[in-house]
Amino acid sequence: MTDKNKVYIFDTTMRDGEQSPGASMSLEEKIQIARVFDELGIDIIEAGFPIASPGDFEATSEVSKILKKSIPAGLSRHSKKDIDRCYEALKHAPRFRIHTFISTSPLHMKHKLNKSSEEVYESIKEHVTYARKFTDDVEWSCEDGTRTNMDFMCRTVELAIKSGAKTINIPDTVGYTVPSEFTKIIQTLMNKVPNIDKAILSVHCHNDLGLAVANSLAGISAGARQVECTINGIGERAGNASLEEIVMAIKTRNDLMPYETGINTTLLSKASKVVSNATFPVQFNKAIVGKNAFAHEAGIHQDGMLKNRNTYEIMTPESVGVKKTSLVMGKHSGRHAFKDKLNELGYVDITDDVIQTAFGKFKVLADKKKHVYDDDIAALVDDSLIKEDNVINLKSLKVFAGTGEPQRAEMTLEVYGEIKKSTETGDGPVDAIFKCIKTLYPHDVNLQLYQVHAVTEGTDAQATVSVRIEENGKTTVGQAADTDTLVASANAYINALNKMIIKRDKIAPGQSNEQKYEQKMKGI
């Protein structure tokens, strides 16, 4: 990529993005972050605020050691005391940035400050010279730049490029300019800057309106080529400009901006994992890196999407570092998604009649629940292939349980047939009845899930019971419903069972399952 059109990633994660309340973060996450920013290629990380605290001090000093591509930067008031403490805690860093900053609106020099403008003025002259004795890359902001008169931003930018800064940055500190007006700002100071061409000039916008990565790309187009901002747009009060929505807008829309980062995009979705870990969670429908951004539930954009994944996505899932794209099982699911969801699950021989059948249920079930996961769908499917009466059923249950002796279930079972009774003691009244259950059918396999969950209030509420058994890799789940915890609890696991034999038939249709357990229990 030429210098022309290259722009410069300044991350300020650890910075900006960690005054946002509830974001802060341990030095250990600081470095854990640090690692993945450096490998995914970001220009700057500004690690910190050293002179803010000893452990903003210790982070940026840490990380500043431990980055092998990216520059470390530290950032600071106009004051002697925070460039010092920014260069001690940058210093064991072969290169490295100060940022430096001032207030240059009329109401912050007032009510901030209590400065004049052209105290603010001399103030650029003495600190960014400061700055610049201890590194040539000194970058200044005028903090609140979008309320800044034009003619002071320009001169105040034409002093700090003399004074030593080669970065200066316009900063929408409170996310009040709209794309068209930033535009202007950034094209009057490319223009009427003499020395601007000394320079590159950045931009660092909030989102107070919703606008920070608008404005951020306004202002890429009309000059800037280094832009702030955070992943997972995290920052105070409504955020920064979000890293991978700017990065992704350039990639993806590279023929209206035909620039360049250095960012592997592949590692976007880890980033924002790591970063989301550190802090909190991204909302579901956050773009590109939110749990949604790449799942489709309407059945248009699923048929859409099984016919050309053109349709209804600008950018492939791989790019961003996700897996693939999900259809999202739901009750806007169409048919044609939901037999290419069957597919994807084994179901690959079955008729177009339990296909519908399985569809309805599917409807009446996505009414009722939120998630449908695919252990529901496989769940439905079986319904629909069972042909005749389960292999096994519960016919009686006795359980014994409370204090002085063990719990104790009397089971009967009909088990192909076959009329069969147990009685087991166990670990609590549901462990007794489980064990009853593999005596009469004997079995092997893992209890993943048991699950009980009252349908409506009150001590006579009907229960229903989840089990979730799991054998070879393959697994089912059974649900039951009763006013008696312990009936549900028989029938659910008992379901789950009856289940994984039509699971076991479809992998391996030459030997029924009847035959298979004539066998077992002969001892063959």
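Residue numbers count along the first chain shown, from 1. This is a predicted model, so every value here is computed, not measured. Superpose the two forms; the largest set of C-alphas matching within 1.5 Å is the rigid core. Compared with the form predicted together with 3-methyl-2-oxobutanoic acid (KIV):
- For residue 119, a C-alpha deviation below 2 angstroms is recorded between the two forms after rigid-core alignment.
- After superposition on the rigid core, the Cα of residue 472 moves by 2 Å or more between the two forms.
- When two forms of a protein are overlaid on their rigid core, residues whose CA moves 2 Å or more are considered shifted, and residue 61 is not one of them between the two forms.
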The other form holds:
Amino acid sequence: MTDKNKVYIFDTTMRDGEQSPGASMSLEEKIQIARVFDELGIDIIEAGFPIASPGDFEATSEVSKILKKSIPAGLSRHSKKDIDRCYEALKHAPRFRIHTFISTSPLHMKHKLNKSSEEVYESIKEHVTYARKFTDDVEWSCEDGTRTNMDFMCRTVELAIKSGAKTINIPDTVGYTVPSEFTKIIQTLMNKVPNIDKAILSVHCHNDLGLAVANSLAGISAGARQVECTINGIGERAGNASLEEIVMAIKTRNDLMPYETGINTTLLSKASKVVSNATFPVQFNKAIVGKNAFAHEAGIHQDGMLKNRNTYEIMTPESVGVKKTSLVMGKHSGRHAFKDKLNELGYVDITDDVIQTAFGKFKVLADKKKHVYDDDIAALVDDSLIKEDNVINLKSLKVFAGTGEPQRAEMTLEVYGEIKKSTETGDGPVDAIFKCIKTLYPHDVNLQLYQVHAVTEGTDAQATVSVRIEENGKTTVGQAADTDTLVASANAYINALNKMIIKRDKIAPGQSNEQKYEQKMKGI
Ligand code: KIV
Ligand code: ZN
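Please show me the structure of the same protein in the form predicted together with 3-methyl-2-oxobutanoic acid (KIV), now that we have looked at it in the form predicted alone.
So here's everything in the complex, that chain up top.
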């Protein structure tokens, strides 16, 4: 790698990024973000637009004071007042950049600036020269560059460099260009502007057509050596080019893009979090930093991943600071991944039969729930383990609840292999359910505890119900999980009873429970 392959990363999360609706950041948040960005290895951090507001001024100023390696920058229009404010905000930093811009497209010059192209041209000399009084590090941008006449752009760029700009930034302000066109723009500047070697060419792409990263990479391949971007791709309208995507594209496809950035990619996830905490959440499927970026749900993919990560992973999660690939358990997951997940959860010695039963239940649950969490799986396996020697099994349950009539439960149980049905009303649906169980398997136990808690979040959460029963001083606790709280309640009670039956057998051998049950049913 030579220096000519170094691509400077100019981050504008706190300036252009903050211009996205809902993304305004407090001073404290900006300082926290700046510290992470500094550590991340960003070359230039545009901390604000100091003339825009006292808050922007203060944030630019405070950020510029704390940076250790990154160079702080501030934005200014072609206005001496703007440039003065920029200087005032940045002057405490040992090195800083003033970034000044003006529109150069016919549309903007006419409707926004109400200036002729010659007036704009003259203004470049005046303002770049003025900014150079404060620092050697002046960047000049031609706003709406990609809709600017190419010959005019070449003239303005040449003049900006002559006037002292060290960085020339070509913004695709409205996200209008496409990679092939942007390549030509950058190549034309590289070939036609006589003093282009005296400056670094920069690209700044917006994402209105979803092409910001592709256009930025095209610009780099055509000769740009600075890229302006934001963490999580936040920015005006559809956002700016995403820093993490550009950096990881260069790193992952270094065979095609032999460039180097100074970014410590293992901090990308941290940077994304600090920005999203201050602004808004990142979409789940966002490249590099989205929650699902390293998650695999499809059974075939999970199976491939377990055999060799390279089958479905082009970069490691560790390389962007994510702890590890997650095999998300959902309806597409296969048995192999399920078994692997059980091992991960500490279920190492369970039999194939239990795994098979739990896997069957997991598939049913996954059809009902969007997200199956680890706790859901643990609850299912516990349930399967317990039910291996069950005397009583729930076959079906219907509950009629609501206002007006008494609540009613219709239940079918398998008791010692025999199918039995009952319908009971009760003081609430749970009471009706427990009465059904008592009718179908007569017993005298005290209900000591009935507790419901959601294992997972959301209205589709799995409920776990715990039931504690007592008989002759002996207690057992039953637990069951289901998305239907009433089904979980029935199963928890039955589970407690099954345990009590096993306990009775162990404690008072002799007449079997089955015999006792038959006698009870016959009224003996
Ligand atoms: O998109 C744009 O044109 C800008 C400039 C101010 C650089 O953000
Ligand atoms: Zn912009």
